[in-house]
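Quick heads-up: it's one chain on its own, the form predicted on its own, in structure tokens.
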Amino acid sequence: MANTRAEAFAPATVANLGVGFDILGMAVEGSGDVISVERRAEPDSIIISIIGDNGKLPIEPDKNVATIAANALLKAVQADFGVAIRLKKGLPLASGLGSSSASSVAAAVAVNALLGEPFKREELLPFTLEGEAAVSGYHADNVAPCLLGGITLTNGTEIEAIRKLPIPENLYLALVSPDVAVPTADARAVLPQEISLKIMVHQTGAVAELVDALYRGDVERLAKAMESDKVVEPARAHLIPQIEEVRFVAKRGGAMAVVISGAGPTLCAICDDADVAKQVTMSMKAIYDNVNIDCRIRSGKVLKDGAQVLKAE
């Protein structure tokens, strides 16, 4: 049954998990983006309002990831109407928390709900990728966990190439997002175009160790594997202010590893206790307070379920 309006939520995500560049990601508890859509007689989608972006996001339908994703879905069902979109940003832009993915996913899930859910959740992946591609290209390391939840291994852009991995019961995350934008394009520009065979062997071994640790529920081994990247994080470290100081205090406070979330500047600390994770966020925040850089903090677990429909009527 079709509806006249619907609303959906899509969570933040942490991509790469250190060594898994462009292939690993996880959805995290806490804030995310909320999109409400309402049927309109005219074709295609438009943005009615955006809250929480400080006026930085484009409202043009061909430039905003939410309208691009919504229009891709409407085109697939040959709809003769459009939707009006209201977007509430709960994630900072260019923060390494999958902000563009959250908007793309929330839009697709909301429009699907508006239409009476003609598509299964995993079938929405192509539409979310259309939105994400407008910002950072066709890769699903953020949109897959955002859409499906949990920890995902993504070896392509087809749903058949995505696997959900086990979530250790005692895995807790401590995240700090300094108010310093690191656009994905800038973060990709500093990456090496070639690596040695020796480093390639190390990286593939580290990814294998990480997946093995997830299946065994071994958070300590997981953390060690995540922090062993020799390709991407070393090239990007200079883009993240105070990264070594944050890593030091986080580990002193009980964290097992600290990695860059996505393109950064958000840093993600791996912990095995909820109270430790909360305390680690405060320690990391203190580093940025000392240098007068505003930041946001959060702690919690991996979100097992991804985006969700909040209402459909």
Contents of the next structure:
Amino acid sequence: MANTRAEAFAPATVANLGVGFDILGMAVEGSGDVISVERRAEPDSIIISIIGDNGKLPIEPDKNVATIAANALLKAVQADFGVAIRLKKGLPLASGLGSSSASSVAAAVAVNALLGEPFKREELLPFTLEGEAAVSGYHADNVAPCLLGGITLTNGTEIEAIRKLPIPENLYLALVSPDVAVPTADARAVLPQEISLKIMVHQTGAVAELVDALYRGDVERLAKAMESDKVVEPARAHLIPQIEEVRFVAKRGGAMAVVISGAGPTLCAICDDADVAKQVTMSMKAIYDNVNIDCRIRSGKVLKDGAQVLKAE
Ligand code: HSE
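Can I get the form predicted in complex with L-homoserine (HSE) as well, since the one above is the form predicted on its own?
Once more the chain from above appears, this time first in line as the rest of the complex follows.
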């Protein structure tokens, strides 16, 4: 049944899981983006308001990821109307928490709900990718876990290329997001274009170890595999303030690994206990407090379900 308005939530995501550049990602419990959409007679979608971006996001329909995703979906069903979008940003911009993916996903899920759910959840992937591609390139390592929840392997951008992987029961995450923007495009520009055969063997071995550890529910081996990246993190580490100090205190506090979340600057510590994860977030925050860099923290588990429809009426 078609509706006149709908609202959807989309969570934060951690892409790459260290060694799985552009192919692995996971959804994280806690705040995310909320988008409400309202049917409008005119065929194009527009942004009515954005809260929580400090005026930084574009409102032009061809530049905002939410309108791009919404319009891609509406075009696919040959709708002769558009939507008016209200966006509440719960995620900091350019922080490595999949902020643009969350807005694209929340928009697609809300518009799908408005239309009475003509598409299954996974069928929304192409529309969310349209939005994501506008800001950070055509890869699904954030949008897939954001849309579907859990830990995902995205070996391509087709729906068939997405696999949900098992979530270890005792996997807890501690995240710190220093208030420095690292745009994904800049963080990709510093990456090597070629790697040696020796490094390739190491990286593929580490990804295989990681997937095996997920299937066995072994958080310690998972953490070790995640942190063993020899290609992406070494090239990006200089973009993340105090990365080594944060890693040091996190591990001293019981974390098993610290990796860059997505393109950074958020850092994600891997823990096997909820209290340890909470304590580790506080220790990581103290490092940034010491150097007067504001930061946001969160700790929790992998979010099993992805984006949620909050309202459709
Ligand atoms: N895999 C991406 C990167 C994540 O690390 O550049 C951001 O979309």
